[in-house]
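To begin, one chain is listed below as structure tokens, in the form predicted on its own.
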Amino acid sequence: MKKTWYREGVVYQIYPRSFNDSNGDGIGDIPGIIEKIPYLKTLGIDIVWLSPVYASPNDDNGYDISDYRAINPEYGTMADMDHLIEELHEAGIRLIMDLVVNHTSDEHAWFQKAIAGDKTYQDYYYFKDKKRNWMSLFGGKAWTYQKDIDQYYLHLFSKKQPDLNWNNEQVRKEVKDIIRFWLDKGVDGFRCDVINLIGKKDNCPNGRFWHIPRGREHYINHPKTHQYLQELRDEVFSDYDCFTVGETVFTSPKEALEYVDEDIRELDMVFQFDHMGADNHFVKWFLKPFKPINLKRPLSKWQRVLADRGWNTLYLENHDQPRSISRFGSELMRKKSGKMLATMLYFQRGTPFIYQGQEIGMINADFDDIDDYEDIETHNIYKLGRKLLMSHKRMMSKIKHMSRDHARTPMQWDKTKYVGFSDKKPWIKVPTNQKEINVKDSLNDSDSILTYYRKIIILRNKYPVIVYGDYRDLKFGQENLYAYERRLKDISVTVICNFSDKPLATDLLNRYMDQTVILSNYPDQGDHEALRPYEARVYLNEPA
């Protein structure tokens, strides 16, 4: 596997609206991010992924873009953005931005010209005389009537996010120009939002009734998508030292290889969602009890199938997912389970992605009122559930487990009223169940989750086997045990984790008792008979 900076680096995702407010308006901003660059250096990360800061009416918190070459005034100015790029690079940190080109905002000039009757710009989108039966990925219908031109338009997400027509060569040219604009500014790559949805079947026919969401067979991983991505790679990305990570929903490892195989490289890596179904029936609102095997099975599958042909992303959290400790660990044993989850994940083969607040062990918010939630998807799902006669209590139970807003509450810097994020009331409520979880205390605590994350990053930098070594599962069938080995030539690293709040006996501990423990989430090594609750150990074997 070719050595590259984006395979060896560690990515930290910043959700700018909730990271740090520098001007006291309750909204995070770009100058606020610049203020925290020393913290990012202390953590040890190499790459920042910045969620959208483009001009936007914020129907979907910035993923509805009205101008790709302008900065949302809430976040600052283009001069602030240039300063951020400069300061990050000065600190040795690269920057990737969100590339949101499956859709625009309905307030984008292109869409406004289209609904004003301009035929040229109508072909930038999907307008039809008759609506199709497709379902939106946010719930509800995916085709909305536009009375100005007496036609229906496609939006796979919010009705304020009309889908772009990539069949149109001029649309593709516009996108290439946007990409070059940002790469020429010094941006180091892109996280490509829902990029496997950009190709649609000609004429957008009705979908089959048994597919959820309906219509998905006509746009998910459509063959045209590969044509479009190859064009971007050959005509734009190949001219820069950059990397791309694609968000690819409803994608199998075999399908992912069609994007990331070393011999193809339409994308450098993809975000897959198989393991995000560990506590639900893949559609996240259909909940099921979490079992470790439902996390281990998909993660292991992606390690095996991609192996030496493609590169994995390693993540448990992002701006669309609830907090991982609340989902897969234990809020009662927050420190131990948070460290165990990090150990389990970040010693696997792939590029680590850390979401803001994950490194201090933030958990789901304790919001009880639907009005405390700001997320459009959450409100749409609540309305849909109530329309389907589900009780308020049942819908709130789903939302308290899976809402995207759990990841969007303010970054907790200290114990002050607004957790050091701002000196004014933030745009979203501050949880009351997290007062003891903050950066300031974590930096001063040698046993904190933050300190543990820093240790993991140091180990990744020290031992190439953690980055490039082969992956092999151990004792795969043992309940609540997650164990695997990484090997590069004659050096090996073995990871053994207990996914439960009870002791777990395993003979693996005897097998590796003569090896060096280079990381553990307990202060002592324990015995060789059983792992303690949520215990994680990492063993190193290298020749003298």
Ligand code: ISL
Given for the second form:
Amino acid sequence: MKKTWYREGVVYQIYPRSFNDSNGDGIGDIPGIIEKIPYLKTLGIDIVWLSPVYASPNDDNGYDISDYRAINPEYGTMADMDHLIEELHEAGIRLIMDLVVNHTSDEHAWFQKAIAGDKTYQDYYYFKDKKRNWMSLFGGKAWTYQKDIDQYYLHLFSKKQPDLNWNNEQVRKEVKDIIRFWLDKGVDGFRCDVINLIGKKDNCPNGRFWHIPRGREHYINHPKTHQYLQELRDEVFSDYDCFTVGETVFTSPKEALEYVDEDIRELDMVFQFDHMGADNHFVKWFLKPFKPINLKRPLSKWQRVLADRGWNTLYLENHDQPRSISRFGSELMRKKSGKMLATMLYFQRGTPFIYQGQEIGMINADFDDIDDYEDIETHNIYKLGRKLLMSHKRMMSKIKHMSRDHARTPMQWDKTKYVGFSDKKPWIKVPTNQKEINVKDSLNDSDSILTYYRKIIILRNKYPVIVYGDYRDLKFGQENLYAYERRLKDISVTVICNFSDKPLATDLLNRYMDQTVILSNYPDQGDHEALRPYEARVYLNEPA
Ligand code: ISL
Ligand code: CA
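Next, give the form predicted in complex with the ligand, keeping in mind that what was shown is the form predicted on its own.
In what comes next, the whole complex appears, and the chain from above leads the way.
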């Protein structure tokens, strides 16, 4: 594998609305991010991924863009943005932006011109005389009637997010210009939102009845998507030292290779979703109890299939996912399980992604009232569930596990009223179940999750085997155990994790008696018979 900065670097995702409010209006902003650059340095990350800050009516918190070359005034000005790029670079941190080009906002000038009757712009979107039976990824219908021009249009997400017609060469040219605009400003790459959905089957036929979401066979990983991405690579990305990470929903590792194989390089890496199904039946609202094997199996599979030809992303959280400790660890053993999850994940082969708040061990919010939730998806699903005669209680329990808002509550900087995020009431409620979880206390605590994350990053920078080594599962069949080895020439690193709140005996430990423990979430090395609850150990073996 070629050595590159985006394989070696650690990425930190910032959700600007919830990160830090600098001017007391209750909404996070760009100057607020600049204030926290010293914190990012302390943490030790190399790259920031910034969720959308573009002009947007905020139907989907910025994932509905009305102007790709303007900054949402809630977040600041273009001068602030330039300043952010400069200050980050000054601090040795790169910046990637979110590129949301499967769809625009319905308030984008292109869509506005389209519905005013301009045929040129109607061809920027999918307008049809007859509706199709496709379902939106947010629940509900994906084709909505537009009365001004008496046509239906496609929106795979909310009806304020019409899909762009990538068949249209002019649309592709617009997107290329937007990408160049930002790369010329100095940004270092993009996280490409639902990029595997941009190609659609000609004429958008009705979908098979039983597919969820219905219509998906006509747009997920369509061959045209590969054509479009190759075009972007050849004509734009290849001119810059930048990297792209694609968000690819409903994609197998084999299909992912068609994007990220080193020889193809349409994208540099992708976010996969298989492991996000560890506590649900494929669709996140159909919950099932979490079993470690359902996390281990997909993660290991992606390690295996991408091994020599591709590169993985390592993530457990982002702005769309509930908090990982609440899902896969234990809120009761928050510190132990939070550290164990980080150990399990970040020693694998791939680029680590940390989502804001994850590094201090934030957990799901304790919101009981549907009105405490802000997310459009949460409200859509609540309405849909109620329409299908599911009880209020049942819907609220789903939402309490799975709402995207669990990741969107204000970043907890200290334990003041608004957790150091703002002086005013934040745009989204501050949970009451986690005041003691905050950056200030974590920084002063050698046993904090934050301190542990800093150690992981330091180790990763020190030992190339953690970045580039091969991956091999150990004792795959043992329940509640996740163990693997990384190897680069004659150096190896072995990770052994207990996923349960009980001691876990394993003969595996005997094999490592002579090796050095370079990281552990317990104060002492423990014995060679059993792991303690949620224990994680990392062994190093290097020639003398
Ligand atoms: O969050 C999801 C389900 O709860 C996912 O299906 C999500 O919609 C999917 O991963 C696509 O996500 C991306 O595009 C969406 C946006 O709402 C998400 O925030 C973004 O990450 C539409 O732009
Ligand atoms: Ca603000």
